[in-house]
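Here we start with a single chain on its own, the form predicted alone, put down as structure tokens.
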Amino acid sequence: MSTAEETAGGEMQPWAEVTPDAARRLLVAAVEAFAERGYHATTTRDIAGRAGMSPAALYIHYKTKEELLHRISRIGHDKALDIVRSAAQGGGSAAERLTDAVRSFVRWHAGQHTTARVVQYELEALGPEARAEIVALRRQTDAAVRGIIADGVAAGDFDVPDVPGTTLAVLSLCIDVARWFNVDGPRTPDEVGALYADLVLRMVGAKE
């Protein structure tokens, strides 16, 4: 599945807020190029060509290749944080909220795996200021999941000796889905989300 197909068919695809249309086309092309070739091996000419534009047209909307990556990363991390925070602030027990968070987070990383690979694995290509901004969003995502797990421990519903370490393990497990997910594989994004939610509940020792 290409990023364009993800954009057309993925209900959780976040590019709708990127305007005008030319800027969105360039961003989608950049995601595809970065995912396929890596940030450093991709040129602005590659991106413009995929979008059906001239290299000069790219600079009308983005000053640099890094600005494109920053925009992609910011939108993706905002979406990831929204997914997790929505679950954390929802009703129900800690187990129900953790299930919701993991299922939704994994579903996004599977359903939007091309985008998610760029969002999650090209962070080091950003300059210090942009990278610090994204790291701050990651810490908020971590805090939201950590809060759910801590609530479960406090309620006696989870058996977790190391809450920060377990939070890191949970998030790493979810994020890695973007690296290996294959649309031609045996499971859909929904099925992978359900599987991982069950695995995570086992990790935290959730009581029946």
Given for the second form:
There are 2 protein chains.
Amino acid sequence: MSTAEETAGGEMQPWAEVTPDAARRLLVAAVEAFAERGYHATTTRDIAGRAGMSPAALYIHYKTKEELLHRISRIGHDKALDIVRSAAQGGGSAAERLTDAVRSFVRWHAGQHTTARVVQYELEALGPEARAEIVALRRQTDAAVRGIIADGVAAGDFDVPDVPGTTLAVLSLCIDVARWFNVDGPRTPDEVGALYADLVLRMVGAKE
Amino acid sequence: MSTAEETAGGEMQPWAEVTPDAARRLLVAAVEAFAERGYHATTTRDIAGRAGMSPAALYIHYKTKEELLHRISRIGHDKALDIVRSAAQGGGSAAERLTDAVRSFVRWHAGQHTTARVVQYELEALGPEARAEIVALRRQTDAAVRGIIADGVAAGDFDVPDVPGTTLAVLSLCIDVARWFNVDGPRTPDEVGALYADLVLRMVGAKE
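Swap state to the form predicted in complex with a further copy of the same chain from the form predicted alone:
Full assembly next; the chain just shown is listed first.
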């Protein structure tokens, strides 16, 4: 199963890397259940039921509900880091790389908003070890964006008095797309990405 | 009981307007419980227990769990609207009014981040009537900020190609403070407010 499997809309199937099929169906069911009722209100029985399986079948793949959340969070955070790292390591000026990072990060948070909400809002339900792992991934994502902004400042392309604070704001702006994005709303993920890339270039005082 | 009652830190007591005392204690307990475990995982028994009351005592003040969430959401959204309206109707240039709106809106979302999270993330748990009422308040908040930005454009002070999109982004940036703000973190609510006001003036292309 290729991890690059795409739907007609060009969105990555976020769980394509999860095998076998039963494990993937359970993960998708868990994302939906957590998004709808919250982590604490969801039972493994609910998740198994949504996936059309028995609770016993669930335990073959996941020992606990937390293991499901951890797996979802890990895949989501790996993907987020992957997106900003590709942009950071791409060619071009800092402005071009920042544009690329914001556009892809926004597209992911809009296109996968249900997953992104679970990943972002249920962080505190993870146990200490799992949480430490996820926090480390978040720090790397933050560092990749901070690196692009710092490069732009060093090259004289950006004017940023507070690089860590601006990095935080840029990531926060993109992440919150998962909260408000509505598939029936007036803007496509690509349009939000383009708008946000322009706003972020303004935030960093990019020279025209 | 004055609604302007303040703590030592200058934060408004957000529930000072709720009387009698038992009704207010239940509301505070509900905010904590919803924030910790989510709305669906919280029972009225949990809330009563946190407030040191019996479930029967809770029902004197609130008929259902949804009524508690509705009350919390209504007060939170009234406060948010109040903040941006005061700023919008204040004196000064569009840049000054936008600065004021962002600073106070951010301070509220940082200082009251637990309440703000419940208010922002549990919207879908409200019934259709309550939700329609809250959506109307959100539209008014959006309109107040959009009005300041449109004034700045009309006066030639701001350069904004997409006024509704920029308004959405400005509010989203401020709201997401509730997700990441950490009282033990390096920035005070005032410092975040000052940083964000500067970033928002950049987003609207404010003339120096």
